[in-house]
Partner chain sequence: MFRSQTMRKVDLIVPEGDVVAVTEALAASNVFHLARSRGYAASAGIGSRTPWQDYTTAFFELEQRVLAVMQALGADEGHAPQEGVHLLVPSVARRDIERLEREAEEPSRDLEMARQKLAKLEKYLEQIQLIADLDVRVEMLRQAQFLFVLPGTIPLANIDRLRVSLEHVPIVLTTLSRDEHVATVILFGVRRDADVLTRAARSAYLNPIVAPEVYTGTPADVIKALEASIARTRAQIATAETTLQQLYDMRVRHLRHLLWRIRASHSLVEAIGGYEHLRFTYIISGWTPASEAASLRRKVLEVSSQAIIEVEEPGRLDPVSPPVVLNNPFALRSFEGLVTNYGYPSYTELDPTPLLALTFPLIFGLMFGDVGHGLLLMLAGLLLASRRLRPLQSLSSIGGILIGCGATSMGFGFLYGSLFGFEDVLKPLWLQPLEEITSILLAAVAVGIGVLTLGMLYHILNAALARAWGNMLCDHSGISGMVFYWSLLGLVAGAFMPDFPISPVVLAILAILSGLVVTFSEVFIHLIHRRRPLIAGGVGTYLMQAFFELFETVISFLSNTLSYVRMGAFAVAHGALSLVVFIIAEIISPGKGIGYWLDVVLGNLFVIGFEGMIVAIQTLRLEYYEFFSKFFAGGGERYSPFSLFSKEDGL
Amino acid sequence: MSPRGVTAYSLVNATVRALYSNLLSSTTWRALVQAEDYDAVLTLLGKTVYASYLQLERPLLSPRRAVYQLRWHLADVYEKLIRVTPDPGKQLLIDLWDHYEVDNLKATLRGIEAGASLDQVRHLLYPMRRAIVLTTPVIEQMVRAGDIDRAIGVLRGTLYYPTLMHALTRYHTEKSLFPLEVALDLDYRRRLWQSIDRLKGLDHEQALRTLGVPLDADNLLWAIRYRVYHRLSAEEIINYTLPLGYQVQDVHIRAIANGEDIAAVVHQVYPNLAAPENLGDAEGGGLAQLERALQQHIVDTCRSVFLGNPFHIGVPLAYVWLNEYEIRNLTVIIEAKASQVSPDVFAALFEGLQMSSESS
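How would this chain look by itself, in the form predicted in complex with the partner chain?
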């Protein structure tokens, strides 16, 4: 515990502690899963930290709108933590927040491709308090541009422009957004790894642990999906994944690309993960099980960051991931309840998944 770390992260730590205590308790999760219907879910959420985001007239609070409102909480959390975190950790938090902007950019491009209206596109986006590039007018101008070429032209001078412009050649050849989206994803994740590498000492170690695990999960799942679902060749799988990782190394990705047994590779990376065996079968549901196991691994890693020395960038990073997963799980519950799906069907998704450690 260095004096520098304590000085830099004192306010961050206190702020995260206060936020952490507001994560939903297991009691609330149980009640949410067992809630009779969507209205009961809203009532329960009305007693949580999300209450102020859901203070809208009931007819306006459709399930989609409720999810959108919950996401404002995450936007506020990022805003708060970015404000109190000192550099260079602050930059990493900003870079991490950018992944919502990348998602919004992809959603906007999909909307344009599908000929959606501005309002339809807006409903698909994450709310952003801190939009670096995709401000409301930029999105509006992109949608009004009417086609992908001109929409990308609107982004001239931004960090997305060179990547998208270069990938545009393939978009024209293949008439698919796939190359644009993959290029954006790879470029974003490379930037995030660079941002992690700019940190030093304990900050670097903790950022690597906290962000390395979810980045690994993405890379691994991409490689498996490209092979199992898209049936891409080894060279394509390698080019569409990253050689950067924390536990998942390039050798593992190349092994998957070159046709080795996927379950064996996963076991080699995560010996203690409850991963299924049928990962090579597109219809077997093994990949969904693996995704859940990886999510639990990410949540466990984030929770473990709160043990021990708390004065480093890992603490706010771990908290935003926990909050992200909390909102993802709430989204599942809201959609399930709104569609009147029985808890028996989706409760399994939440078994053993505990977001908070139930203590301060």
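Could you give the coordinates for the form predicted alone, as opposed to the form predicted in complex with the partner chain above?
Next comes a single chain, given without company.
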């Protein structure tokens, strides 16, 4: 790393280290899993970095609203890191943040399809400090449009419009939002890969490592789900996945699409991953086990970024990914406690999953 690189990333590194220290401890995770009820979860979170986001009147803190409030922390983190990260790494952080806008667009389309009100849609969305296209007025206009065709028309002239229009015929043929959502996901990920490839040297190497692992996991899981649960044809599976990746390559996706043994393909890509053998059985629970194993692989990869040279784009990328998983897991706990699900039912989801920074 050149002296210029060290200087450019010194503030980023200091900022991320401070944020990293606030990831929830293993003690807090155990307390959350064993909490008596939803109110007890809120009390525990009131002693963490999320406290300021939950300072609403208790009647307003429904489980859905609480999750929405927690997501503001991630929005603030992105805003802070984008502000201090130098170019060209800054642009990759902005491009990574865009995937929340894509998720918001999908949630808006689902709300329109279900006939939901604007208020019902609003708290399904990720809070956005810096919306690229999907500003609040645009979302309001889409919801008020009343149907999918007119809502897509609101997006005319944006980067999402051609992608959605291309998939609109299949939406009408299949009477499902699936083609629209897949088209948005694939288009976004292609653009993210292009953003990664614009980086050079250590930044490119670390961005590829940090983002390539979760992007690979999504692509692999898509292919398996399409084959095992949706029974799609080989051609459809190939069309609905990406032909590029970090470790998961086109040859692996095509092997799954063409009916080869799924576990063998997974072991080929990840020889050290604790993956189950029954991945072709829709009822066997193997896919859920694989998802947990891949999540742990992603978390371990992100935590390893904090070892060694810290002056590169991988450090802020790894942190935001860890924070994303932290909020996902908090969402599981909040929903389980609000539904009065026994810890025995969902605690296995967290067994062995090390989310905290304590051992780093």
